[in-house]
Structures are given as structure tokens and as C-alpha cells.
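One chain follows as C-alpha cells, the form predicted alone.
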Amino acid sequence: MSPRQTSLPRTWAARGLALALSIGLGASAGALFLQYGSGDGLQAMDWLRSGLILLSTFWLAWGACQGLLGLLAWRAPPAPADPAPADPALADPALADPLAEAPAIRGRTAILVPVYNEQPAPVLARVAAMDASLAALGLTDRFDFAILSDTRDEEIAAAERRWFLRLVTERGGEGRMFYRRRAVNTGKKAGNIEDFIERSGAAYDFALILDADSLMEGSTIAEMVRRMEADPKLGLLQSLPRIIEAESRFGRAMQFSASFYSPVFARGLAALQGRTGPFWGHNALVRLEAFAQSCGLPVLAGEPPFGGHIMSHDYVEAALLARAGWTVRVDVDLEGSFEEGPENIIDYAKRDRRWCQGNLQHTRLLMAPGLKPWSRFVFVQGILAYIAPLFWLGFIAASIAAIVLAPVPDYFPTPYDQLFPIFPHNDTAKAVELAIGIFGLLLLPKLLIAAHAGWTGRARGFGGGWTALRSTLVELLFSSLIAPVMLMYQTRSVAQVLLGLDSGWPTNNRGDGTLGIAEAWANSRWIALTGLAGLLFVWWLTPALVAWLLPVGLPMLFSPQLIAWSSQRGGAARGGAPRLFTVPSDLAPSPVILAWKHVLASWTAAPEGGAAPPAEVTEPQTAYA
């Protein structure tokens, strides 16, 4: 039932190998750059650039090692065991249980759905679909749903109540489906979950923590509970959510990456983290006893962005569970776990701004007492995820400064002892070798994943070997184009945090994310103008360097067009021939996805009529079991 667990010696061996390889490649890149810079004599700027190359290459190599470890640890996923019923929205509890041979579930689980200014119909339609999926397994008596609202908009809150009553009426959910809205949303999502645990956690053994856009198969939820019941030390079990329902070019590229690359990289991550695994804040099952005893979050001294409530609480909660001796694990083989993603670069950057602040806030927690060494290293990784792009920006700036500060070449260093000039040694070949090596760390893991998918037959779910390879190549090109744009957004995010600016907790934009050129320009003109100014300055300074900067400068210059174009619908493979960025959910949608669409279509095809007035909803104080 549960995947084979990695032993502690193997975990440490994987960590040691990955660290040694990453440090070795980083040091080699730094040394090679020093050889290149020594042609005209080593200057202080050469040492600075060499250090930046070392750090950047280490970070790239660390990511590449996760992909390679994931390929080495790859095992074919089991065949699906949960076929779609004829009418997935009306799943019959009397249907034969495909997991009838599995151990019976003994404990009770609360499925938590935190919402914050979301459109309620799609969210509660997901709850209806998951409840139907559990009903098909005859397990509704083991699972309750709790809709935990932090919504501040009164109109949306009233709609939440109306749609919740419709959900309870249609699904027969009285006594096992609950709704409450907090008067004050202290602590944001983490505080929302904490409030539930304090009020009602004792009534349950486990809690499945979701996001508003989460969707999971009933068989997957049940399997997660069985795995946790089989391992008394398992405190948190994280699934790997796949992005679904993407429509834009940007969204479909992200969806393809999440389905095609992420399982391999996540398997490598699992090999490195072992029992001190990740928590990504949603689509994860927690043991409530462990969570309640271990995961009380402090309020950090001072004001945001570095003080106040902890924003990226999931990393911290995983570290606290590990500190208390509980196992935290990600099981990549768990299928049937889904979420939605941003549909354009602007929405992605807004969400990333919040994550940036949360990760940099972890600098306050690096020396917290009792944490496992690996948990501290995970904090460092999260910080580096936002600091590392600045190394590249610093390298570009230092390279330009090196030209300005370079001494005038001296072709006769000892004029009285030689008759012929001595020209600086041309080490351009070393620079080319270094560039190829760095790009290889970016490209090689993804190309190997594509080759592995073709070899093992996994590519069939992505439209076949040729379509998967073509999607990989286009995704590599697309990610290379948007990388400078994302670099600028991340640089601004880090600068804002360091300047003490708080991002708050903006509402996620869902649905159609199409942007016009005017909106794209309004959100990225500073990037375009920075790119133009940078290229003109380098042209004035030394035209020979412009060609090296075009891969960075041109995407910045045309960022409004790139953002607007990538937000347009990109086409999908839904029942027809496979197209670019085809994913398995296009060719064979999961039953719970079909059920959700069926419910949502039936709900939105007619008015909300028939629902009782908001006042009839259970009051927050008595909303829990």
C-alpha cells in the first residue's frame, strides 16, 4: 500500500552526493571563470564575478541533482483503480468498492476547505464532487467537510451561505458538512486552520488540508488515510498536486511542467528529504494530535514583512513536526490530487510576491531551537529560491562594471627587456565552455525526463513520444523567454521586502486571465524601459557586449507583448488529436474532475433559487461537529 521508505543511510547518501556534486560543479564554474578573467590580469571584479558564478551554478546544479535523483528512483505508477462511473456527479454508494481489499478506515477525517473572497459556486462544487467520490467508496461516514471562510466581502459571504445550503441539500450533508465564517481573519490561512483545530480538532483523528481550488479523488483521500493509519509515526503526508483546467499559453505551459517534470523532481526531493519532508500547505493529510501538539506558530516580534504572523507557514509546520519526532513525507505515487494555477504572468508574479516575503521571513527562524539540520537547510533553500536570481543580475551588472573599471592594456610590461608586444591571452573558448555548461544544467534534466518518458511509455499520457518531446522543447524555449521577466519581478519583490514593504494577502484571481496589451504594459512597462535603457547603455559603453545581453534584454524590452500573448488561450487536446502541452487530464480526465464539471454546470445553468436565506445557516459558534 505505502511506497517503500528510504532508509536513513540512503537518505544521507543521497544528500551527500547531491551536495558534493553541486558544490563541485559550482567551484569548477567559478575556477573556469577565473581562468577566463586572468587573460588581462585578475582584478577585484573578476573575483566578484567568479563568486557569483559559483553561487549561481551551485543553485542550478542542486536543482539538476533533484531531477537526476528522481530519474534514478523512478518506479512506474500503478494502474488507475478508480474507474469513472456513468454519471460521476451522482455516484452510487452501492457501487463495488475498487479498494475493497484495502484495510478498513478506522479514524475520522475532517476535510478542511479554507476560502478567502472566492467565488463560492466552483469551490463548493468541488466539495460536492469529492463527497460523491467518497460516497462511491461507501466512506462518507468516515469523512466530514468544513468550509472555513475568511471572506471579507459581505456579498461574497452571503453567496457562500446560499451555495453551502444548496450543497448540503443536494448531498444530504447535514451533520457532516459544516460552514463557519471568522469575524476576524487573524493569521490568515494558518490562523484559519488553527481556529478549527482549537474548536473542533478533538473530534477527528486526521485533517485533509485543501486550498479553495483543490480537488482530490475519493480513492486518493482514502489511501492517504490508510497510509497514515498504517504508520503511527507519520505526522504529515503530502501528495503532489497536478495543475488542471489551464487554458492560456502560460497556464498550459505550467500545467505541462507540473504533470511532466514535477513528479520526477518531487521523487528526487523525496529521496533527499526522507522523513523530514515537505509541506506545501494544501492537498496534504495531517495527524491532528501531532499537528495540535507541535505546530503552534509564534507571532514574530516587529512589523511585517519580517515580523508579525508567519506567512509561509507550511515550511515551518513541517519543521516543527520533524522537531517533535514525527515523520513528514511526500508520496509521489499518489495520483488523483489536483489544483489550479495562474493563467498569466502578472497573477503568477503577484502570488510569487507573497511567497517571496514568506520565504525571506524564514531568516528569522534559521536558528530556532531544536530544529533538524535538514529543516534549517530547507529554509535556506527557500530563501535561495528568491536570492539566487539576484546572483545572475549581479553578475550582469559586475560584467558591465568590469569593462568600465578595466585597466588600459599594457602590451609592453617590461619595455627595456623585450622588442615585441605581449598580447593578452584569448580565453574566449573558456567563456563559451562555461556558458554551455550552465545552460546544460538548465536543459539536460528536462531533456532526460523527455527521453525517459519516451523509453518507459509514460509519454503516451502526454500525446505520445513526439508530442511530449515537442512540448518539452517549446516549454524550454518559452521558459527561457520569460525567465528575464520573472527575474525582474523577483528582484523587485526582494527589494520591496528588504525595504520593509508588506505584500499583504491578495485574493487569487481565478478563471479567465486574458490580458490586453494595455494592461500588460501598465504592469510591465518598468521592465521594458529597464531593458531598453540597459541595452542602450551597453551599446554606448561597448557594442561587442550587446550580443551577449540580447537573450536577457530582448525579453525585457518586449515583456508587455510577451505577457499579453502568453495570457491568450493556447488550445487544448480535449477529445481530439493531441496538441502542444497535452497532459493526461486532457486525454482521460479523472472521474472527480468530470463530477466537478457536471455539478458546476448544473448549478450555474439555473438560478440559486430554492436556497434558504443566509440567516438559516448554522452560526459560526456551532458550525463544527
Given for the second form:
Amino acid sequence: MSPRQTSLPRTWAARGLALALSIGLGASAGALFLQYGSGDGLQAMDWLRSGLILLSTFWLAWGACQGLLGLLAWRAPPAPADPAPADPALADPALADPLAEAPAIRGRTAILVPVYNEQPAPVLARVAAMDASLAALGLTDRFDFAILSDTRDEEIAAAERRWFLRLVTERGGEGRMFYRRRAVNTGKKAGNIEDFIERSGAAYDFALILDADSLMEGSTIAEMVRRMEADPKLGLLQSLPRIIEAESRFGRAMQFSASFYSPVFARGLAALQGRTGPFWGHNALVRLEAFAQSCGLPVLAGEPPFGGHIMSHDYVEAALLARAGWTVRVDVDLEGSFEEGPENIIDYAKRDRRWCQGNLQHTRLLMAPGLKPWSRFVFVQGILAYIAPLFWLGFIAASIAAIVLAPVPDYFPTPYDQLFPIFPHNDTAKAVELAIGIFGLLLLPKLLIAAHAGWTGRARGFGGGWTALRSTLVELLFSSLIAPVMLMYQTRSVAQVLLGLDSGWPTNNRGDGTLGIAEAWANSRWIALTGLAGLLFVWWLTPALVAWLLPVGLPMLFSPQLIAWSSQRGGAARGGAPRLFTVPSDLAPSPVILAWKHVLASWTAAPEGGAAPPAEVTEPQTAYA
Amino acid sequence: MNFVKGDMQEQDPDEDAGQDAGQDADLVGTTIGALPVAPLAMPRQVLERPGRLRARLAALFGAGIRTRGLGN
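The block above covers the form predicted alone; next, return the form predicted in complex with its partner chain.
Next comes the full complex, this chain leading.
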């Protein structure tokens, strides 16, 4: 099922099915726990834990439903990546058939590259690669690039200007490549985009909003514009960016996850969202008329974190477009859209802190007038993404408290009418059933995706069926290991937001994110000490319970080691076997990725100021035409 | 800073001080290349009605008090 063909009744049917299934599974889990807890009579703690299990299971089931819907809606991608094709251009679906008739592009598009204290050379080399990719299609006259700098560091800003001039010189970009640095970065990224639209928006029909680490094939950009032109009600078209260039163990696991599972989950999401789709803030095309008309963001009353500028602006902009009657869509079939991800857990947690604040700020907008019901539900989902892990933490805490508060067993409830003691009935089997069910919800979607990939041949792009399965199993183990560490970071983030602490706007740390044990310890000692204190406390309370808490306590205790180890580069594969967490971009990098690397290598090899002659940047031919 | 191409020029906010652009130039900051001057308005959207319930209750009670004050 293509997102473009999603009809309203079908969307509502998918929503109803997924919600009913999730609520049903959540309620069943809650009821099962109550049965288990009723062995020695139902106490308040049993009701509390049952409620927490219900909510957690609902949330897990909701995620699982998206995966299952994604598998049901799956259609084979146009061209599965073939290991090491003779011509890299063949990896690009739009270039694979150069004779294919494509409608001419009529509108003008501004490609917006917001930057904030980034290393300028890699960012502008990406622009050069994308421009070359568009030039190969003969489309440069339809696209302008605008580098929208909010950089606060004067040295970086000076470097941005120097590298920009080199970009313009090399690409002949005069009159179609622009650089603007704001003196005051009001409204952060949303304000940066808004400033461009308010000054220059009427000169363009569309804007492709990117991040500093975004990279897109020219053919993908062109296809997005064509789809936008074909549907006058389409206000925003989101692509699904794949993570590239990951090197660390953590980064590669994330990269694999984003490449292997995300397209399936995104298809499920697309089936549920219908015309009220997502905006993830970058690698998306907007219709400027619609965006300007609907997405002028107000400043919320009060101080951050709940007031002030809207941080997670993308979700809100998607909701506002839908409110104004525009279609917002994610087209998962679009290939050739890339971004980079954090290379270690600390950088991930920093980014997550910002997202947490942004999502919790949406509590202010849940009742915003005129929003589509699904947009409100998306806000709830975003909030739950950060609150739901707390349910598990609450469950663990309540389980420990339940031991302390447990009543003394009464073996003779009716002492004058019974000869023999009545023992509390043992319902451990129900607890085991519940645990199996919950683990099933956690593991099943990913295992089904692996099986599906093997069955359909999609696994070839991930190093073959065996490597894809191995990567899936290791990813499951790894994500289970780091889950308690993430839980602690998320708990701290939520607590900080609720206490009114603002995260500010830290620069994303891109590139090599290797961490030593000292740095990891400095950033996670509070987790290790909390884990140690928790285990000692439970051991003092009930030694038998310690074994049950080890899966959570041990990763916390060894979080510094885990963080440092996962930030290192993994070893190479043995005997020519595909590397663990192989993704299609390892085997057959998209031409625009090759072009970017080539440009960056040529730029950083030569002195910064000296413009390299164009003849030096002609390889690879297919990409850098 | 040297620019090798025709109309590519840098506008520094400090250099613009006191000119007509004045405050606007401060907001624009630094530009290289002539970005099209084609404004597109982005009207502020209504996302919340601050204290809606409180305001309504206050209005209701306020109306009552005012009415009583008039001797009705």
C-alpha cells in the first residue's frame, strides 16, 4: 500500500484495528497481573502495578502494531541494493532508468541548509554534491541553495564564509547559491527558516528543508518536487532519511536499525496517519504558500521549558498544515535521502534531552483550537515516548515497595472453622506468561522484519540473510543492554523539564565521537552509583529479588564501560564475511555520498583558501557531473 | 574579504550602522549573494487560548459582581 493511495476509510480502519489491539493487549496484561497479585489478596500496590503494566503494554503493543502494519503494507522497493555494482549510478533508482519519462519541473525550489556552529567544510561539501547531482539531471536552473547560518561562534562564521566562496567558485553558483547569517538567532531553527520565508519566500514555490548533516540525491529531490506538483493539496512531503557514515558500535547499531526496521515502521505509521502525516524537521519538501499561510509559530506565554519558543516545531508545523486543510505525507518509497546520527550514547542522550523538552512542551498544545484528532494523538504519542519508560521505572519501584508493604500471610483466616492452614495460592505461572507476552511484543516485530527481509530478498542489501539475522539478534541484545541506561537518562530529562530547567540549544556533536572511560564515567557515574545503591538496597531487603533486578541493575552499574565500549569502532569482519550491522550504503553507497566524500577530500587536502581547479573534481563521473 | 565574482558581496551589519537599513540590517546579519527580495508573510497562528477557562470564570463572576453592584 503506497501512502499516496491511502484512503480515509482505510486509514480509520487501520487506526481502529491498531488501537483496539493495543488497548486489548494492555488490558489483558493488566488483568493477568491482577490475577497474579491476588494470590495473597489484592493490595493497593497490586492495583498500581497492574495499572502501570497496562499502560506500558499498551505502549509496546502500539509500537508492535505499527511494525506489523508496515509489514502488511510492504511493497518491494524499486531496486534492492546490489553489492558493488559496476556503475554506482545503478544504485540510484531514479538514475537506473535514464530513459524513463519524467514530467518537467515547473516550479522553483529553494534548498535551505540551516547551520549552527557546524564544521563548514563537510556541510558545504554536501551542498556541492547535491548541486552536482542536480546538475547531472540538468535541473540546476530550478533550484537555489540558501545557507542559513545561525552560528554564534565568530571563527566558525568566518570559516563558513570562506568555504561558501569556494563552493560558489567551484560550482559556478553565483546567483543561485546564497549565504545569510542572522545577527540574532531568534526562534532557533524554526525562526531561521521563517526569516528566510518572510524575506525571500515569494520567489519560490517550494522549499526543501534540510539539516546541516542532510544529504539527498538530485533525483530524489526532483521526484519530490514532481510529486508535489502533481498534487496541489500536498503541503508537505517528508522523505525517510537513512543514517550514514556511522563508525562506532553504537552508531552502527543505530544505522542498522534506521535502515532495517525504520522503513517498515514508517510504512505502518504512514498507513495510520493518512493525510495527517509527520514532519521530522528535515529532508522534507514544503509548499511555501501553504507553509507561510499556516505555520507562523507563536511564542508561548511564560518561560521555558514549557513557554517561550516552540522547540519541537516540526510536529507542530505538520499539525498546523493539516489544520489548514493541507495534506502532509511521508513517502517511504523515496530512496536517496540521508542524514548522520550520534556516535555515542552521551551525544544521543544530549539530543534526546532537547527532544524530551520539545515533546513535553506539546502538553501546552494538546487542546489547540481546530487541530485534527490525529494531530493531537501525535502530540500524545510524542509525550508518551518520554513518559512511558517511567512506567517501567515506577513498576520496578512499586514492586520493591510491595515487598516492604506486603501483609503478613494469614494462614488461618477463619480460625474457629478450619483445621488446616490455608496457603496463598501460587500464580507464578501467570507472571511468567505475562513476561513472555511482554518480551514477545518487544522482540516479535523485529524478528518478523528479519524473517520478512530474508523471505523477500531485502536482506541482500544487509549482507545476506545470515548477516541480517545476526545483526538483528546482536541489535536486540545491545538495545536490551543499553535500555536501562537510556531509561535513566530519559528519567533525568523528564525530571529536569518538570523542574523547569531549560536544555538550551547545544550544538550537535558530529564526527568522531569516541569516548574514553574517564569521560564516560564523568557523564554516567550517577547512573552507576544509582544502580549500585539500588542493588544493595534490594539485597538488604530481599536477597531473592536481586537476581530479578540484575538485567536492569548490571547495565546501570557498568554504564561507564558500556558507554565507552560502544563509542569505539567495531572490529573488521573476518575472512571477507560481511561486517556486522552491514547496511546497503556500505555495499553500494549512493552516488551523492561518493561525490560528497570526493569533494570533501579534495577540499581538505588543498589549502582552505585556494580554489581547486574544477578539473580536479571530476570523479566519480556519474555523481559529480 | 575578497570576492571573485561580480555581484557577490558581503554586507556586514557593522558597516550598515546608521544607514537606512538600520535595525533591519541588524536582523539580517551577514549575507553573501543577493537573496531574492520577495517577502512572504507568515501570520502568527493561534495555538492556545491562555487561561481560557479562568478568563471565562472571571468574566462570569465579574458579570455577577457588576450586576449586584448595580443593585439588580
